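First comes one chain, alone, set out as structure tokens in the form predicted alone.
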Amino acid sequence: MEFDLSQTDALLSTTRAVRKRLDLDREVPDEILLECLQLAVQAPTGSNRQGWRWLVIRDPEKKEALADIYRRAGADYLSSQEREVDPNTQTGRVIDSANYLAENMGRVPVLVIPLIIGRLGQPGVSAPGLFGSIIPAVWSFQLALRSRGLGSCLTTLHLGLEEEAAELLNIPDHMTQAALLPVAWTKGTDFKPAVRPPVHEITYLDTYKNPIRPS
């Protein structure tokens, strides 16, 4: 099998944290999730046991209370980072971007809530182990959205409420909630590489004091 690696490489480097430009009136199909979800389930899990569960809200008295706990969780860090971030840098514009979502959070078309079978604490059960059978995943699930046209931002911030959200949507205790994830069309597709260091300056070899070489 032969890809195009052109068009691979501009989907790897060109999937965003997509917040201010999900469409929130444009409605997203059952087929269309199932379909990035299906290929979700593509990414492995640890010792195979395929522990991943999704849930899907659209019901939209669920979506505004799913998003009032979202509120209220990340109130204390969403408000100190607009505190003391500069607004004209690229973190400040993600943190606005991040009020701008957290505010329209229940208007996205689409909420989608990423599970995993097991709770830290429990015999046997590792954060790496936990964590490392979901995000693989996700990240998979978020790729598929692009691809089509979609967007989704990986966010965390109601898990500080994780028990009132599992209280709102039915999730039994043996589950883990592992983010949240607003999922919409996009406004445009044009998205792309975001600025990150070169990769050989956090890059070593053999040991963390000796930094790869570039040839």
Ligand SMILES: Cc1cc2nc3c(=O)[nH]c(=O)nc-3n(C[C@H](O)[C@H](O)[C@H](O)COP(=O)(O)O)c2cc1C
Second form
Amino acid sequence: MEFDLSQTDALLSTTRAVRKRLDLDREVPDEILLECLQLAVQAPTGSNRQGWRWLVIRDPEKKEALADIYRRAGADYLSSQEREVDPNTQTGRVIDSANYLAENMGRVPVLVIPLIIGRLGQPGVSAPGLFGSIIPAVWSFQLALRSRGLGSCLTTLHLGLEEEAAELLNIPDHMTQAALLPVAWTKGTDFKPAVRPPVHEITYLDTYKNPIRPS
Ligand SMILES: Cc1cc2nc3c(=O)[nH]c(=O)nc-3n(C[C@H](O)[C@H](O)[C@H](O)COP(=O)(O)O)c2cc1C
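Could you switch over to the form predicted together with this ligand, since the one displayed so far is the form predicted alone?
Next comes the full complex, and the chain you just saw is listed first.
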């Protein structure tokens, strides 16, 4: 099987955290969500356990309650960033965008919480094994959304009040929420690659003392 690299590379390099360009007014059908989740569950998991579960939230009251949890859990972080970061820098723009999302989280058509069976602190449950068995699927879900004209943003701020969200949504105690993803059609699909350092500056060969040299 040959891939069209221009397409796959564009997908991988332009799947961004979308906040201000989420279309708050266009309905997202279940069919598309399930298609994207079906692709997501092709992702790897530790011991092939596939202990993932997906919670799709559409109910306006539940979404607003979750948005309120998100804002309360994220308030200190967001306001400290707003004070400390120059609004004209890339990080400043991210904070502005993050504040917009916090204000509008309850209006996004669909919120998705990826869940994983297990809790940190249980015997045999490690952070790499637990989160490493759900985040690859989350990213595949985001890629599948992007390739269909939808967007999302991996968020974790509400996890500061994870228990409150679990109570709201009847999530059992033995499950861990990995994130909260607002999902919507995007306004336009022309996203650009982010500015990132050349990887040879952050890649080493054989020993951490030996930066790799591009050939
Ligand atoms: C582990 C993780 C947690 C994140 N948590 C949040 C969050 O709570 N709220 C938010 O608006 N963005 C969150 N983000 C999105 C990042 O801010 C975003 O990925 C980053 O600014 C880079 O933007 P890009 O994904 O478009 O390259 C999170 C991303 C990751 C990977």
